Amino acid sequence: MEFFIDSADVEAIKELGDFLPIDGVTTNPTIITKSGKDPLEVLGQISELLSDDQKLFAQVVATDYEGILAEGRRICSLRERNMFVKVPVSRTGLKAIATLKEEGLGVLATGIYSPEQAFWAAKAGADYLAPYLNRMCNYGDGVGQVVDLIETMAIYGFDAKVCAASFKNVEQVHALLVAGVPSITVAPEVIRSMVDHPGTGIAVDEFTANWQASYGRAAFEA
């Protein structure tokens, strides 16, 4: 199972992956932007942190069939190697995905609804499926629809693997966790949730506590 840390922002990278064995990074337009930075500096400052056998993920701009692929090529030469590219599974982008793979690059498909739209992003060759789950929640049952996509990967032995996406809170992560997703990629204000149970700093105060009023130290020994 892999988990990416879907950002931009290098600091929170770099903290998050400093305690997480974390399997690389996605990123898109809006996240690009909100760093502030030009595009090939932060995903070269990304790139920096992360070693050669963790992922990097960048998503075309270009919404033509002859730029999706111009942009797929320049972001996937940015790394030697695990260096994907992100394309919406619009029509032009399905047959973008299909040409893409051809040429040996990787491809994550993006912008997911639905289990159909993946479907056909799997049959074109893309090596992981991004649905939106929060926002297809809006729509309707999206966890469902997102645990109904890895069973239908699995039935037809697909190669693609489902990346779900788009996560506002932890208890849409602990639903595909449970579902068995093959990756997945949160933000860090989630990720930290996941993480940061105030329960755990209580139970540590405690322990603490108790281990000074018998021993007289904090630690285990003097």
Ligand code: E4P
Contents of the next structure:
Amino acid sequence: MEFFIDSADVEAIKELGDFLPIDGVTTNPTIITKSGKDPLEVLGQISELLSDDQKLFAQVVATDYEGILAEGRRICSLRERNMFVKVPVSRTGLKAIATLKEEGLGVLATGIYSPEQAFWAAKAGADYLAPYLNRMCNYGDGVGQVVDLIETMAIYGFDAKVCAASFKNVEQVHALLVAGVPSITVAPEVIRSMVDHPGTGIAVDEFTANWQASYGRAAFEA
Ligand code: E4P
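Write the structure block of the form predicted in complex with the named molecule for the protein whose form predicted alone appears above.
Complete assembly follows, chain above in first position.
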């Protein structure tokens, strides 16, 4: 199972990467613009924070076939390995995904709103399929659709891995983890909410206070 940080906030990636075994970082054009930095500069900074085994994803901005191919090749050249290009699943995007895969590049099909779009992206050879869970929930049963998508991939034995994206809260993440989602990308604020529970702090304070009262110190041994 792979867990990615969905962000181009270098400080947030540094903070979370310090104590969580993350598998890499995903970005999209909006996320990159929010960094306030030049795209290549911020991708370089994120890459420096990652080991060679961790993955980095960046999305094409071009919408025409040749433009998608050119940007896809450029993006994948940014790292020696584990650099993936994200391509939206438009008609042109599906065609470009097949070509980029023929060239041996790593591809994530993005902007997926239905299991059927994902099916075609998997047929085109995409390595990852990114359904936009929260946005899908605006149109109906987003969780149910993504679960159907995960099952469809298993039924046909596609190599493509579902990388669920677009989460607004921990409840949405929980629903997909329970469903066995193979990979997921989550924004820093939602990851923090997954980890930090006030009950844990209260319990630890209680343990420390009791230890202090009995042994006069806040450490296991003197
Ligand atoms: C993945 O990187 C997607 O682009 C991202 O999760 C979309 O999230 P949003 O719906 O919050 O824009």
